[in-house]
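What follows is a single chain, given as structure tokens, in the form predicted alone.
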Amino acid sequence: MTTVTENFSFNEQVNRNFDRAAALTSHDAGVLSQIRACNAVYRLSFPLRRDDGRVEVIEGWRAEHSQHKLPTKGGIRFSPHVNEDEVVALAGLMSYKCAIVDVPFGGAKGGIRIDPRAYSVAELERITRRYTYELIRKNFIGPGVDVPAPDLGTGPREMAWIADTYMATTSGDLNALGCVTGKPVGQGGIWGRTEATGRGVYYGVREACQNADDMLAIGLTPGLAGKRVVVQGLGNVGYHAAKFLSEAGALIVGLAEYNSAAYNADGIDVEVAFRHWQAERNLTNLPGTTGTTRSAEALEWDCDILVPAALEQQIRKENAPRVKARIIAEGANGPVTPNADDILTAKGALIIPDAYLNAGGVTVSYFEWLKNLSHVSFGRMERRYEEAASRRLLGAVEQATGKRFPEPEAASIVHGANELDLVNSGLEETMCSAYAAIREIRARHKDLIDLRTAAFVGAIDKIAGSYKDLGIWP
């Protein structure tokens, strides 16, 4: 799963989807120059003292693409291929992907480049926290500034070590907590928010399946049920969007990480194979499935769904012909190419676009920065309350038909949605809205046809509109 480019980089790719939408709209050249831009980079390097004495130094980013609103908002990532450009690309496309969703925030983006795995805990948390420590200097962090979340090569632990730098640095904010998001729950974060990507991956591919005429369109029939996946990545994304998908009735027939692949028309056991993926480090010998070292291959296999969730610019023209899915759910951050997505396109299948489909991370980072500022957890006001006033209403239908529920199912008619329920309803309705309303764009405009840019004029039309509001534009 190696990265590479068609002679153009990341940030110009996101540019290229930025501008094809933007030729649909009628918003004065100044306004989409400023859109476009990314408001301010701060590169630093600092010294890290290893285990064993030597010095290093570490080279990270931060980015902030937009601050249309405040704060911004985006993951850090610890990769070895991390640079200034793939950074300022994935700020840009958190700004459009919190327009797109109706999240309040602007973009940003951070990265460090190391290889997370060659590297000790201590040693890890000695680079996280000075990282943090560089970003409290500059005014690159805040609850109100900046909210970084997890992404690539980190996870609760590197947002754990976040927040207690800065908690430690400014002391006597009161809502110092929210100057990440992804944290342990003991720590402040928020319950669903491990498995948020993955399942907003799942909720916008139901969306899509459940429109007959798009389904009509690429030769598919309504729904879910039985229809053949193949995910690439089996980290955050990748799993909980097999899981889930596995769960509604999918068929997932393919699995591939960076180094294997495996394959079984029957449909292989999600957890099963996560698990020995965990052991082994390797799918070739998945019990009851076809291995292949040639993990790109992946890609081209047949099947009605296929799920990138691993890096960006993984079909590109090359391998774009060959790719058989009606589908393409782009779990990862710019999957496909532009040149590819024109092949695609071309060939009649329905791409359903990063900038949307992966926005339930930061739907729910969302939700757990609310969390931090209302210092409350959600459903604690209100839980018993529901329960209590259920209670009476299936009493009332148990007095007047003279029959009872049994308890089980009594229990589950007067559940009083606690924080896990809340967040994924809160998500649910995100994401089905969200895709409603990129359809609804599409149809709008009788010359597009993609979902892709659909959803990138409804963004730029919201972040001018933000613009207009502050009368900075007319």
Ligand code: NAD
Contents of the next structure:
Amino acid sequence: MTTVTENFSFNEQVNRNFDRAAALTSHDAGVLSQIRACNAVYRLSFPLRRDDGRVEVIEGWRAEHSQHKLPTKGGIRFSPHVNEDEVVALAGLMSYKCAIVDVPFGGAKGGIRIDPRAYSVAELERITRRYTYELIRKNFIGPGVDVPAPDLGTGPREMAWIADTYMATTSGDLNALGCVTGKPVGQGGIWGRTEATGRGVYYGVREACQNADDMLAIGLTPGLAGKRVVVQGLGNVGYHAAKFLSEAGALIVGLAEYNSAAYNADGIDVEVAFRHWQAERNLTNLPGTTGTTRSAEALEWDCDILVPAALEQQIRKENAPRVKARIIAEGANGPVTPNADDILTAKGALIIPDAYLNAGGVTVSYFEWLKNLSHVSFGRMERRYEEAASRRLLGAVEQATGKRFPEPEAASIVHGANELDLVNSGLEETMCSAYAAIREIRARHKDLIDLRTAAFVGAIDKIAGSYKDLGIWP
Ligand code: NAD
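Having seen the form predicted alone, the form predicted together with nicotinamide-adenine-dinucleotide:
First the chain shown before, then all remaining chains and molecules of the complex.
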């Protein structure tokens, strides 16, 4: 089965974006073909004994797109729509994404074709552990080989099962915890990973909105405050993106889930909406909003920024002409089809591409992996030293001026960075510098108007450069 919308499968969609950018580079055709190709795909199936005694065959995949840097890295998705084309497409996107944000990994992706809501927790655990075991048998997982992470339908719980299975079967590997990221903090995870992708979406949108020229070009005023936002998907990425955007002063006017959506032109309280969604699994009856069961219509609602954060291929040639948002912030992977991309670009909308915008997750996964390999949490060595130094400096200033700082202010000045502070700072730096680099590439190519192609040009240049560094090509 292949995910086909319009004339493009999801993988063809990723390759089309690649080809457009590749044409703007001067790399050898053979090098470009190698960068574009998916290096390895492992298709597996195994039996699951359901709680009621029936046996069912479970199908899954792991694709390793590029090993120009090791390990390869990419999430694992549990969804009834998973198929090989989708997994290969997402693995390719991971290669480009890692290159764009300078995370030294190749790209990979995994998927199991199940609806996680149709299985008990015990069944999901059996599925996850058996999948991990199959990956171990074929050398498709390991801290220096291939490192999965959460994606659609999976989270810290599944990552903990993967880590435990890996450690149980590879005794003596000192770095075993680095075989997967997105783990619970108590089991080798890192503070800030859960919300990292949504926080990264916020940083990326904020960067875009800060740029006066770009905002002027699409008819918006600079700055995030007061911008009207619609978010599709209230899962990990969508909820956190909505939360951080609204905390920064944006107005969340619409929220959409797979079965319902809610709108309020005066703004929706994200926390209230999220709690309501979790309890009721329905947004039509969210107090203070106008609800609908035709949730796809939310993509066409009046707003400044649309954040599709659910699934691929949501904005297509049929609905793209009706999309009113001036900024499309791709929280999900591949939410805009190539035809829709052309339509939106022709309408002058600014698309902040997935390969950049949702890279916060892999960025903090990289920090988690580094923490696992170094066996020490960030900030542990220097935090108190820094606090003591700041306290001495503050004391000297107080003595010289004869004035005392009030305690809350003093405490905030001497506060030494803990792990979460450092993770968020590293993430912000990554998202800001990558955005600047993409804009810079766009400015260098006179005919280039879209950020997606610019981001891909940057990724291709970096991957080609690392093949060169490896001495594989001249
Ligand atoms: P998730 O499972 O936590 O959330 C997805 C949400 O979308 C769910 O609440 C689901 O009910 C909802 N949804 C499904 N179909 C929908 C529809 N038709 N309309 C509206 N809502 C719908 O998954 P996630 O981790 O938030 O991932 C979302 C997207 O972001 C995916 O494309 C994923 O590949 C991408 N992504 C995730 C991460 C990460 O760190 N989790 C990182 C990068 C990219």
